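One chain comes next, on its own, written as structure tokens: the form predicted alone.
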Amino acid sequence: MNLGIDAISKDSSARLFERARAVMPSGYTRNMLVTKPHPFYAVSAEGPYITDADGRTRIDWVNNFASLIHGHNKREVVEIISQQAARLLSATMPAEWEVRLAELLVERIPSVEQIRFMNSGTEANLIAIKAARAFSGRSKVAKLEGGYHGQYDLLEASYMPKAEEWGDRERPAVLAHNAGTPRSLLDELVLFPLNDIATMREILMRHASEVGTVIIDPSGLSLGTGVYADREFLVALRETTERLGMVLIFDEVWSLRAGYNGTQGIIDVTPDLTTMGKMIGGGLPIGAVGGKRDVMSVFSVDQGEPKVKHSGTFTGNPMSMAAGFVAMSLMTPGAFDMLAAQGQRLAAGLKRALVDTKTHGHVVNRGSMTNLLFTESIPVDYRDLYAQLTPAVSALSASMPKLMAVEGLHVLRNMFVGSTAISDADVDQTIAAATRALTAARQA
């Protein structure tokens, strides 16, 4: 039997699409890259180009969901796994890397103390809230009505609420995300508005004898979106969380590469606790807890039983933990300013093709994200945005993606995450197929 790379079949994206559904649910296992009449399969990258089973190379502004700090195959980054890989794979045992991945973390974001690994984003906040929650000695945990935070069922609740099922702006309904979800975890729900100061207040004020952690991505309400926090209205939320004892949880698995320091560190918030993945695991599954020595110590076994049991086979395991070292130490403060510059000359160049091609839109930009959004307005929470999602809109953002692809693109829900691999020269290359993109689509 051949195991090798060259086993691999030379299907096309349409045939492997084929295959795919005769033993997967529709063909997928990640809904987030739907797409009709099939997607893309990748075959191979390298740098900031990624390789599809058509032999098509397109520049590419996803990097895994903001996993690929580096784009793809870092050299440093590879060596290490591969170094690593003819050492030891995973074990029972904590390795050295473990160590220096958490001193490193712990050396740079501001709330983290001490810190837990695990394998997913979605884990993380998942343990974050088990946290909280005995540290607290209340149940209820409080979120963005729109905010997203992983496959986690109580989290995702309310991720995407249509109109209709909203309820009153000051006692947003919780919405089940999936068929199936109990009534009675919903209940342990809280919604509130972003960025509306008094109506958190209050809201958080009402159950504050109920709820006991709130989470929040400080980004904003969630990926794609393009819709941002406003520093003040996190500066608040900080401040009621503390008056009325409840534990924040900052949700920087996306937004921790905004900068040297995190997101927390760039607007000067520091929550009880943060949620950490993608770009810290170099491109491998990683997720991380980390906090205030305080609130972690309900995982301590030092005085017996830990208040929160927390493990799993590949927490810890020493391929993330080096590869995340390795591709986190070169994340520099002048790497930041570069990834910055990037996407500031990137929204520049966006903003000027929005006008060449006459389409109203705007373009939002934080560090190495950059949304371009064809609202109305830059929407401030999630039902400015859904009221803006007019059909002629929806239908222009859902086609946008589509179309850059034909100009040599990989983006999806029009949102461009940057990495270190990418130039200028890839930058202008992106900016003027944009503008090819935004001229068909007004011709279509």
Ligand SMILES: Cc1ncc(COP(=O)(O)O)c(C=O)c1O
The other form holds:
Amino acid sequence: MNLGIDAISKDSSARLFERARAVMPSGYTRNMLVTKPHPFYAVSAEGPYITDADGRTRIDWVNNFASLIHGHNKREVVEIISQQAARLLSATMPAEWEVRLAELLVERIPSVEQIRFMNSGTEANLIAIKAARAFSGRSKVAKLEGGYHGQYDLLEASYMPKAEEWGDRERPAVLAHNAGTPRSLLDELVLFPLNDIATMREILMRHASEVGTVIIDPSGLSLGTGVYADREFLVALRETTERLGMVLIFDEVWSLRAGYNGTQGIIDVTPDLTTMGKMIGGGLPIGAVGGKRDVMSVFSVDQGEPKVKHSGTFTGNPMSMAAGFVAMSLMTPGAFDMLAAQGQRLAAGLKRALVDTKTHGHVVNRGSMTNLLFTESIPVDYRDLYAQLTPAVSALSASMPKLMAVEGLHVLRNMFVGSTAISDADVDQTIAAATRALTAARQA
Ligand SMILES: Cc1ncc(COP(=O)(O)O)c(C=O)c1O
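Next up, the form predicted together with this ligand in place of the form predicted alone?
Now the complete complex, all chains and molecules, led by this one.
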């Protein structure tokens, strides 16, 4: 039996999807990738480019939803992965790589004095909530209405609530994201709107005796929406949570890529705990929870039984730790500057594309993250975004990734996530391709 990589079939994406449908519900294992009539199956990638099973190569502006900060197959990262794989894949002994990655992140991220690792952003948020509850002694958690923090059912609630059900702005209804979610779990969640300081304060004060944890992605609402948090809002949230004795968690799973010291370094607001993932694994699965020593002491076994018992078969595995350490070491302040310049060049070009094609829209850029929005104005919170997603705006937003794919771009949710592998020439090619896609959209 040929177990080598050349044993992989030459099936087209359509045929692979047919095979997938027979053995996986609807053919998928990751709902974020659902595409009609079928997804493109990836075969290989190099630097900024990804090639599918149909032989099409495109510029990759998704970078596995922000985890591939160096694009694909960065030489140093591939080398350490191969060397480490030959030496030790995983074991029930810690390896030095976890110490090295921990040292690097503690040195860079302002709020992080100590850290622990896990295998995804979802897991990081789940463990961070346990830590915050143990520390505060209060079980309820508050998050943004419309905020995304991964797959933990408590935090998934009201990720995409509908207007008919969401209730008053001052008392948002907590709505299950999945059938079967226990009501008792939803009762543990409190919601507040983004960028509305007065309402956020009022809601947190009303629930002050029960809420011990507040979690927010400091970049804003959630990936792909282009709805960003005002700095003043985050400053007010920090002040309010501190005053009310609540543990503030910054979910930087996504937003850490904004700068050398994360988003918290840019806005100069320090949370109690920070969750991380994606880019810190160099392309391999990872998650991390870090924070001040006092909160992190809930994990400590020094005084006997810890308040929070955290473990896991692949926790701190040497493959993710080694790849993450190398990828992060290459992310110098200069590399972040380069990504910011790339984002600005792209944003300026996409703005020109909107004007040239007479398309109503907006381009929002933060560092290596650039969003193309077709809403009337730039939304300030979830309800504003929802209200602006008219059938025409939704149809255009949904058609653009497909039109851009025809033009040689891999873009999901009209969000462009940069990488150090993307050159100025790739950016210019992207702007030209997006302009053609916008023209095609107008003609459709
Ligand atoms: C802000 C944020 N938190 C958490 C997660 C979940 O991370 P993972 O998919 O690694 O579980 C994501 C994923 O996109 C995210 O954007």
